[in-house]
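Coming up is one lone chain in structure tokens, specifically the form predicted alone.
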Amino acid sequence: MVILHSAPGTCALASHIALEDAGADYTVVRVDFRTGEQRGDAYLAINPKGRVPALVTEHGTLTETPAILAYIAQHFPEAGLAPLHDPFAFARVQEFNLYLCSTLHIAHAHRMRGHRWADDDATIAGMKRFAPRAVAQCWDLIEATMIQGPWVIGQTNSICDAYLFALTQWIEGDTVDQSRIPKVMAHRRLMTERPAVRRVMAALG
């Protein structure tokens, strides 16, 4: 069994969906961000970064969503969650997921976590104002160049879809103009119809 440390409204949703897709034996432990549990000694012993997700496996603990998703796909190859036998195609999967992690997620974080990059109130306020524009630019690029359709890599559901779906949960809060990204929104609707996604969302309440 693996243990996924997660929190509502975070990108940990992607790993949760992937575990469900893979048919993994897993349990989810919620980290309470409202009380600052992620900064407590108990959780920092699991993930010194103080963030989610963290996946505790028999080999050790993994953090960072792209790494966790790749591990799930490789540990459960029978689930077909990534093109593992094609190095270039698998690199494309990693390319997509790393863009979500390193660019889209960071742009989103500037809206409410400017203190990670500055300690000046005016600078933080400027980041907050600019964040919706930066996020919209990311979604425009995903819409125009990254979804092969109907799933991210074409005709097959993969770990990319779990990650994309997780980040689409932030679209409303980031005030993204949904009319600009019809493929992204169609993908979100398609994902909500999947039994694995429905089970995860039901478990999350």
Contents of the next structure:
Number of protein chains: 2
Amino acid sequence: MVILHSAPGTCALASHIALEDAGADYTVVRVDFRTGEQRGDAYLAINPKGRVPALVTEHGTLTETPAILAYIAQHFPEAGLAPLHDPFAFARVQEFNLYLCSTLHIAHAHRMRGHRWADDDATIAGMKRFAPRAVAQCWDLIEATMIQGPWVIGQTNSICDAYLFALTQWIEGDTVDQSRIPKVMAHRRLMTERPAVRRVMAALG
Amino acid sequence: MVILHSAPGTCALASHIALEDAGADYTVVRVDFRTGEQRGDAYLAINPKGRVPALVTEHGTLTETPAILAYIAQHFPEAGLAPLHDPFAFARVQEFNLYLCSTLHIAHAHRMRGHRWADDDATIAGMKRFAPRAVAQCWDLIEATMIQGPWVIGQTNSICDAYLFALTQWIEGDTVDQSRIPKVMAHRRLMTERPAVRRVMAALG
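Can you give me the structure for the form predicted together with another copy of the chain, which would complement the form predicted alone we have just seen?
Now the full complex is given, and it begins with the chain already shown.
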């Protein structure tokens, strides 16, 4: 049994879907961002970074989405969520997840969480203003170079698909022009039809 | 034979050290950031992201430092650069590398590369002003929670150490108070004494 600490609208959705895909025995605990629970002592004792996701396992607590996703793939090898026996193919999976984590997610965060990188209102407003352009550049590159189709790595659903789907939830909020990214939007539709994804989305309510 | 595309003063140093640690057959090609070579057509054909590092292998080109580091560890298992047969321990290694990549490196980049997240001078100046505080927060968390000692994961040198050492090169430029992070500074000294690191630093000139 593992416990996923999650919050609605965050990238923790990726780990949630991967756990469901893996057939893991898990439970989800919701962290209430509206009350700042993620910065409270109780949650900081779980994850000193004050972020979600955090995955509490029998061995200890893991954070950072790409690390959690690779862990789920390796811990449940029978689920086939990553090419575990081919270092190069596995690196490709990780490279994709890393781009989502360190470029797309970061670009998006400048719209909502500018206080991470500035403390004056003008700078935070400047970041927020530019964020849709930075996010759009990321989606253009993903569309042009990163989706083999129908799944990210080709014929097999993997941890990349869970992560991509999670971040596509932000497309409307980031005012991305969907007509520029048909592969991405087709991927989102395909994911929405998967039973595992339906179960997760239903559980989120 | 693999080719590492690198540039002085960047996080590509981490991959360079890991290749040396692994005993890999490699060569380093320097990308000239002063002339904007990373945004030229020739380099974009190698890495459409216009960044370093990029590792050209017989199977294709890999980007994103944590993905490259995990690849090196998995491709050269005899080098013992990561706990490859323990998914949780491997995830811990990745979690550490992910924090450097998506939090510390990003905080640092707001001092030097604000144009990624804004296009007006005032916002870029605001980011630059705040960057040392964001970077210092990262180093405080690393110091307090992430270094087992003497190496990052304890008694064994791993890909975490190469990455940490690479990013400690920015401490002076980011005006970090070194007295707050004795473990980090001890780790940097320890790394500087390693023959593999000496060879890499000598090659960089």
